[in-house]
Every structure is written in C-alpha cells, then in structure tokens.
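Shown next as structure tokens: one chain only, the form predicted alone.
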Amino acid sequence: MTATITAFERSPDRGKGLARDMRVRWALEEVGQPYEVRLLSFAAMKQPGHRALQPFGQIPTYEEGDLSLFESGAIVLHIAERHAGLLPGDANARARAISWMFAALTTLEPPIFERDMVRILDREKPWYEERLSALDETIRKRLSDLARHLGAAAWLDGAFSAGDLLMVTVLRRLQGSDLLEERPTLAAYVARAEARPAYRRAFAAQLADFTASSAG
C-alpha cells in the first residue's frame, strides 16, 4: 500500500529542502519505497482534520493504510525499521544507527533551530546578538565533538543509515554560514550525502511540489 504524506503547500523555504517532510520523502526513496503527497495550506493544517493525524497542527505526517503517524523522526525510524537499506542487520550497529538519529533531533537540531528562529523574527530585540552569539558558541562545541567523531569517516558509523539522514537534514541548515564552512570535514559530510541519488530525488520533488503550488 502506498503511502502518503503531508508537506507545506507553500514552504517557507522556498524550495530549499528545509521542511521536515524532505526527511521523511528522502528515507523513502533511500528504500525504493513510492509515495504520495498531500500539500496543505497554513490554515489547513489547523484544521480538526489534520489534528487528528498530528495534534501540534504541523508536517509531515504518514499514513499507511490503518498507520497514522507524526513526527518526522518517528517516520523516519517506522519506514527504516520496516524497509532495508538504512539500518545496520547487526544488533549493536542498529542501536548505534538510532542514538545517531535521536542525537541529531535532540543535541544538535534545537540550538540550530532556535538560530534560525532569533535571527528571522528576533533581529530588532535588544538582546539579539547576544543570543546569537550564545547560541553560536553552542553549536559550535557540538560541530567539534560531532567533526571529531566523524574523522575522517565517510559516515558517523560504517555505513550510510538513518542517523547521517537525520543528522544531514538538521546540518543543512547551517549552509552558507561559517558554523559549516569552517569545519570542511562537515561540510564535506553533508555534501557527500546531498550527491545520493536518492536524496537527488527528495529534493527535485520536493522543489517540484513547491514549484506547482506557487505556480497556482
């Protein structure tokens, strides 16, 4: 059974790949796995409807026959744990993969998140660059451990799985900035990921998503 998920009809980010649904859309083309999307609108997602897949009013969500699910994260692990291809068969080395996926979510995504939130809605506040600054020193110690970690590895435990999705997804959001550039070993990481073919894919059709509805 096909599954479908939700995305934004019109991103705030424009196409970039930043919305959470690109997560969820690459891990199922990582797996072979076809899908289909339901755009909706900021007022739509509000709705009894929607809240009744996802209670916070947000994307994405999965559903799956009888299956409804929300949380990019959880997707993630649901479609990984169900399909081959982005958990190890090793016992130890799944774990492993899946503390990568919840470090990802919970240790680096927050302060790289909350940066982009200050710095478009905070930037006239009195206390604006000191939080940005504090924030910045923040990610700036967890890139350290995460580039000492990685080395000179091509992923953050043999071989590619859903914690460099996960983690990739999350980094992304630090391109253009010195946070990413001034660790080449990251920037490198995430550029390897992004030449997957099926993120290639993820992307294009997220982008083509975006494309139509603003088209409309």
Ligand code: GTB
Given for the second form:
Amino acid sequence: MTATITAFERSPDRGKGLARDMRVRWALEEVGQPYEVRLLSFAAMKQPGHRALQPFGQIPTYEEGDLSLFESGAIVLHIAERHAGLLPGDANARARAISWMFAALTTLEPPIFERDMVRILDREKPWYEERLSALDETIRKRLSDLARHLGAAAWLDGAFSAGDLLMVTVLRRLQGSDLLEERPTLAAYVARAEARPAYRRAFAAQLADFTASSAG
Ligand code: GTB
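Having looked at the form predicted alone, could you now put up the form predicted together with the named molecule?
After this comes the whole thing, all chains and molecules, with the earlier chain placed first.
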C-alpha cells in the first residue's frame, strides 16, 4: 500500500529541503518505497482533520492503510523497521543505529533548531547576542564530539543507517555557517550523504513540490 505523507504547501525555506518531511521522503527513497504527498497550507495544518493525525498541527504525518503516524523520528524508525536498507540486521548494530537516531533528535537537533529560531525571531531582543553565542558554544561542543567519533569513517557506525539519515538532516540546518564549515570532517559527511541517489531524488521531489505550489 502506498504511503501518504504531508508537507508544507509552500515551504518557508523556499525549496532548501529543511522542513522535516525531507527526512521522511529520504527514508522512503532509501528503502525504495513509493509515496504520495499531501501539501498543506498553514491554515489547513491547524484544522481538526489534520490535528486528528498530528495533535500539534504540524507536518510531517504518515498514513499507510489504517496506520497513521506523526513525529518524523518515529516515522523514519517505522520505515526502517518495515523495509530493508536503513537498519542493520545484527541486533546490537541495530540498537546502536537507533541510538544515533536519538542522538540526532535529542542531543544535536535542539540547540541547532533553537539557534535558527533565535536568529529568525529574536534579533531585536536585548539578550540576542548572548543567547546566540551560548547556543553556538553548545553546538560547537556537540560538533567537536561528533567529528571525533566519526574520525575517518564514512558513516557513524558501519554502513549508512537511519542514524546517519537523521543526523545529516539536522546538520544541514548549519550549512553556510562557520559552525559546519570549520569542521571539514562533518561538512564532508553531509556532502557524502547528499550525494546518495535516494537523497537526490527526495530533494528533487520536495523542490518540485515547492516550485509547483509557488507557480500556482
Ligand atoms: N517533532 C516534530 C517532528 O519531528 O515531526 C516537529 C514537527 C515540526 O516542527 N514541524 C514543522 C511545522 O509543522 C515543520 S518542520 N511547523 C508549523 C507549525 O508548527 O505551525 C520545521 C521547519 C519549518 C521550517 C523550516 N524552514 O523553512 O527552513 C525548517 C524546519
């Protein structure tokens, strides 16, 4: 059964693929599963119909037969558990890959996401510079630890996994900033992931959706 996901009708990032539907699209492409996309306006996301799928009125969601899911991490884990290609077969390696999924979403993503929010929403606040530099310091520590772990390896733990997929979607938010560019190990890690055919297909699909909705 073909899954349906939801995404922004008109992504505020103007096609950069930074919204969290991108990780779901990429996971589906990695495992070779077709999917359909329902594009939603901000108003539609807050309607009861969508809140029945996503209690917080956000994207992405995932529907497949009588299953509906929200939370991008849970959706990627579901896809990785149902289809080969994103989690190792060995039980211990699989558990480690899942640890990296959590690390991406709970150790790296919060300060990186908050940094973007502060930069967008709080520029006029008296505490702006102080908060930004505190977040930059936290992020630098996390990136330094991540780069040390990665070392010369291609991926976080053996073969490419859902842990790498989520980690790269989080790190992409730092592209163009010194924080990522000053760490060539991590910049190369992101570039390596972005060169994957599945990533490129997912990126092209979200860009096509953005372009079509902007033309309409
Ligand atoms: N924890 C949830 C998950 O992982 O699924 C968080 C979902 C979430 O934050 N969704 C955002 C949303 O629906 C879109 S991804 N926001 C609308 C709302 O809350 O009303 C976050 C996002 C938005 C925009 C950009 N951008 O333009 O660069 C990047 C990321």
